[in-house]
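Below, in structure tokens: the form predicted alone, a single chain.
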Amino acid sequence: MSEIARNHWDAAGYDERHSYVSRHGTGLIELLAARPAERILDLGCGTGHLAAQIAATGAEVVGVDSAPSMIQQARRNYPHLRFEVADGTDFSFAEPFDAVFSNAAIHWMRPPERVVECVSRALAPGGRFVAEFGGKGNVQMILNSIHTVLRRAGDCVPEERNPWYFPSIAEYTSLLEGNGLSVRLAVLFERRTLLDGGEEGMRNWLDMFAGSFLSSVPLSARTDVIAAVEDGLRSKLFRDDAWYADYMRLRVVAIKE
């Protein structure tokens, strides 16, 4: 997940009250259709759901994540996959893999030409690279209500905590392109997601993702401004006693020269 300094996850907690994240990249794993002893590395693995289901299909899965409490969870959720924490901005292995796939991670990595050298690198030739994440426009709503109400107590948000990178189409793929990666599919499309937790959802989703935006408040005073952003949330992402996240999602699949 996180390629900067907050690595530090609650990876029960994430198990237990965002399972939508691994639930809706079921989609992606169909995209990537993997084959019987195929070496797929799953970049920003997590817990590790997604790799389980990879390795399903008789793939050879290598699940990393640059949080070691995730990959702690991964190993416990299943002991007989190989997960390894690595930083997806300086990873690399002795063999090449067949397929990179990454879901709901790459906006957390940055620099992102990093990311893409490092992805081009541990592809063999004619492999493929099968990701989804967040793309230009990803939860701008509650990005905005999150800066109207610490503009309100003071707070400008300096660009420097700010974890995510949401690129538009053309920025990517021209990010791929330049790395000696093919465009064959890329489409940026919305998609409102629940989030898992009624009215305590957008919290859930705040606290688990949101931390740095909130680092410069007080504990004291969290919870009043979790609920100001809420209440500035809620005409527009809550309804039938639930919450959902406004998700941009940019899908690309690229193939190495």
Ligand code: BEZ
Given for the second form:
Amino acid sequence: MSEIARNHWDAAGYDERHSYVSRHGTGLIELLAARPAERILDLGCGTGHLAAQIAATGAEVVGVDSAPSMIQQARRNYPHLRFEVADGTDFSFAEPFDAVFSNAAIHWMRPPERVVECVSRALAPGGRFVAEFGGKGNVQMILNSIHTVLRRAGDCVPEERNPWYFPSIAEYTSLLEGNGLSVRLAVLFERRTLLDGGEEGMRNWLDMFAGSFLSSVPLSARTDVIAAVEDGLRSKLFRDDAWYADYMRLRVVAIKE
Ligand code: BEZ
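Compare with the form predicted alone: the form predicted together with benzoic acid (BEZ):
Full assembly next; the chain just shown is listed first.
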């Protein structure tokens, strides 16, 4: 399951080779508009960079992530802030939050119903949920190329190996409203995202994020399989010596009734 896949991430590599993840979170922080002394939960905080930006507004931030390696790195990066290991599908806090914030993490958390239940329970009445993550159609070109290459090798890639949840606006807003969260904004938009690392960008992305799809591939064949996935994508996602990911973002703001 996705949370388990995330639990084993190489947090230092994540910081070194995937820094665009938190760079793209800056606009979402503006939408959050945290005020001094507000209590904010950063759900899926990774190595803590966005939690630190939120804390700089004077808000009291708690960052949670299911991956102990991420939390260790977040504590090293920002020793003055509070970070805890917690599962996005099963968390609770004694004190309610004024806002739950989440960037590029919710698509890893399944089942989504449990995540939204936990978010709703964690918010004070009138509190806001401000989130952005992969929505319907996210990384579809990358997925197609992985499927084509693995199918050629006789692997039909069972759905259980898909760690991601990329909902449509209709699906996700229904889920929010069914859990007492009144939707104020929901938008699905394309964001081709430049990957760090030049020629190695797609390889690094596949290594870091798509490991569960490649779990059937023996280590000795992995380099060739990744090269074949790259070949299938080169004409679409490689430009001027750089790789892009075909991200579709779902951005939502909802208020606890
Ligand atoms: C994303 O941010 O959309 C994403 C990142 C890694 C894997 C899948 C999706």
